[in-house]
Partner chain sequence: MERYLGADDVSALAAGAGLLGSGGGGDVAVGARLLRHALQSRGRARLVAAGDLPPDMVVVHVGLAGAPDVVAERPPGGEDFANAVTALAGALRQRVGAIGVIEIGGLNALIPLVAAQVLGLPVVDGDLMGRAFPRISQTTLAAAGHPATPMAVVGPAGDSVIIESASIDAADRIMRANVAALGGAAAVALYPCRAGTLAALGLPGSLSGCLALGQALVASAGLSVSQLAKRLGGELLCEGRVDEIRPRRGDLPGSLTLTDRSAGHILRLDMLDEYLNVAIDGVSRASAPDVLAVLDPVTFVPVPPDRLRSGQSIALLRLPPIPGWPDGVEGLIGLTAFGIDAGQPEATR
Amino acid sequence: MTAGYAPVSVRDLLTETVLAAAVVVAGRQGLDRPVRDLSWYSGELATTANGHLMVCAAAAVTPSYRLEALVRRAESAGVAALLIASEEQPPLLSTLRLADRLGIPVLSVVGADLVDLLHRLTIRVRAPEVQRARLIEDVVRRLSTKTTAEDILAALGLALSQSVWLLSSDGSAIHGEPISLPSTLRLDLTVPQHSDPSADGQILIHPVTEPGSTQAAAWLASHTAASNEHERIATASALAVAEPYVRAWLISQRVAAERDSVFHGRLLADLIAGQGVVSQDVVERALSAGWRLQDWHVGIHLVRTARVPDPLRDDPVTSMRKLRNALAAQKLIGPVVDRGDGWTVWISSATEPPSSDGRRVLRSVRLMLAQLPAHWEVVAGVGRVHHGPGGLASTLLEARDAATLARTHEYRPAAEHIDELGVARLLAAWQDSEILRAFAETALAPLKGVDGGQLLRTLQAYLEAGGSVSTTSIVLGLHRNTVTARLHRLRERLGVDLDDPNQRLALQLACRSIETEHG
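Would you give me the structure of the chain only, in the form predicted alone?
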């Protein structure tokens, strides 16, 4: 018997793989009846059948009136449920109605080996620890040759017949579709946890820690369809067994990332220091890194300006993954080099891009910045298009200069193009003028105290996004329709045409003047 465990219910048993083909034909209101044991029904109902799941061969309930009589006797004997082999002739309608009225679940299976089914269910009900041991053995066997997170999760999901995720320390999905964790699960507590039982099952999470650390570097998560204690314990045990495999993969990834970061950082420094003179050694190292020095290049320099970084949420591997995902989403594909306080990125192409490509890259960079975690407070600079190894060094230096100017803005995220450097510096000087501040007070007065500053914030984001509603909605985390509605209100309150470049420039200067004053 299930000593030490709460008895499993009929509903829970139906979530087991062994009953995947079973169909409830009647008595659904009795699915929560506890199952304490199983019996084979051969025509006689034992007096000890209370709480039993009766497995019935077709011959024992044929003709149909026998099943109806069995339903009546099962209710009197306290039977948990009846499992019958499906027949060509379905049960009588009167039998189904009787089972519904008495709340006796009648389960039907087609073409099943009832003896094997009885054997497997008996182990499940009488000795769940045996089934759990078999599960762990299966998990260990499946994971023994797996070295990547993707393979580990796939093998674990097959063994558990459940969805399995690998989450970062802040709960975002590293592998698997995004999942919303219940608020009761505390990612700041490095212990295995599970959500409250519900009709949808339970979510379990297990921390993945690195040697010498008491913080979770990542989390394994799974969703069980059932919510019984046995299922939860079995799944939790399987996650615990898989954790060392994930930890080993995580450490290998981190070591590889650090090795690559050092190699790429030194190579980039040598390339920039050469100022167009590239040694054979640099060429060979660039070739091994997959860098195409002879192409046309556009450099991007990214700087994290957050004063208080979060080392738990922002470890190098996780940060690099988030950055690469954001770059890929905007089709900014190219080498990425970790510079400690940010990253250097460049886009290479075999043919010369059009002169407008710099603007296109700047728009893509602005959209990309909006996808990064807000607490990073990233600014970006974009260089011009240049050719060859020397051109790569030039565009990266330009991008760094543009990022330096973007860093002076109060607004985040901020991005500048090297071509705007002169204009931007002129505007920065204007921001401090008394004339501009007086204009700002007058022009933006209709927005003071309105909606808690939301309209002013929307105006600032819209202007800094180059008049893009899409970028504004991403930066503010709002729907496009909400941004459009706010822009309509801004036009009415300010009495300006936001499509007019001159009026947009004047308002942008006014907004920056206010930032400077309050900054």
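Computed from a predicted structure; not experimentally measured. Here, rigid core means the biggest group of C-alpha atoms that superpose within 1.5 Å across both forms. Residue numbers count along the first chain shown, from 1. Compared with the form predicted together with the partner chain:
Once the rigid core is overlaid between the two forms, Lys448 counts among the residues whose Cα shifts by 2 Å or more. When the rigid core is held fixed, the Cα atom of Gly103 travels 2 angstroms or more between the two forms.
Core-superposed comparison between the two forms: the C-alpha position of Ala328 differs by less than 2 Å.
Based on the form predicted alone presented above, generate the structure block for the form predicted together with the partner chain.
Coming up is the bare chain, nothing alongside it.
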């Protein structure tokens, strides 16, 4: 593992036997400066001298004023310390004072073989780098045969003895437990980053970018228990080494997803075009895709209505993953086909579901929509239960019709069931009537301009959610108690009984008529 060494300080180096005869002639207060490396001073101070112990032959710092100029420049270059071979004359008093003031340790050795000394000290100073090189070697060896993200992360975690995550471009975990990133880490900057060191250690993230893209497609993240610099550098290097492996996996995933999407899209189009008459070819292809055409089906059509898609967060692979997660959470398990602007989903079962199943699915879809990213602005339509390959085509067409209606609503997310379409059309006629509009004006007047329209929106969402407080709270992203409190205020302001179906219907009509006006 990478832990177990601290950065070497000038003081540490003085305990080495080769420096036994060295004397600190000035700058004693800088003895705790860390030494990153050693270099030989031949009259030119390299720009890379930061953190170096400079070993200087007597000739390079003679006459004495040369050493003084070097002390000054060493300070601005961030040099850790100067080691000089003693001359007959000690350094100037002004040089010693300057080194004292700047805290640049000046070590002096008499009669030492400087080349040998440089070699020996280099081994000591570079020990962390040797260890880091071993770690990288280990990582490369472990990763060489790994092709899936899971294997790559497991191998990396083993090599580092740390937790490792793969995060999507917005920071949600693709592999590993959910992790909350510190706000100092900026996912909009495609560069390796680390959190500030703390007692809990540090979180490091490394972007995974695809060729030709400047945005991170995903992030590798790790958590180091310690917070020393060497360990951080070692971990960062290991993440950088693992990045191409993850990238390769990601690209292969994407290629597979695109291939599936094209195949499934074409198959679905053939199915729907057949309208109940299904050719043998289609049946075989559906079978290979794992679709059970002979079962009972409920179709769901989802459309993303966001006008401005967010390319950073909405790549097809991660979008699909989010959708599948949301569907799975509501136990809506079935084939999902990417339609470009949305998805077609259907749920198949071997036995005929009860007729109420359509309502249950609609409720699940509403809950599912609430879990999708709000900026997608998704609308959904749900079809009736149908049987067989032709039934699948029917329910999907119904779902699409229902989605078209849902799209006309002003609020998002919106979901409609095909069963309500007849009623909806009836209502649509109503919504245009003068009487209803006049009623809406008076009935909803107490809500105008209150709380910036919040109460009105809550009422709309509540009515559209079929009077479910929990669905309303999810749809609006509010706590249940907030919704309940708002409903209480609505009842007071409007003076209506929201539990009375008649009054509820009247209010819903009023709400929708306002919606039409605005839409």
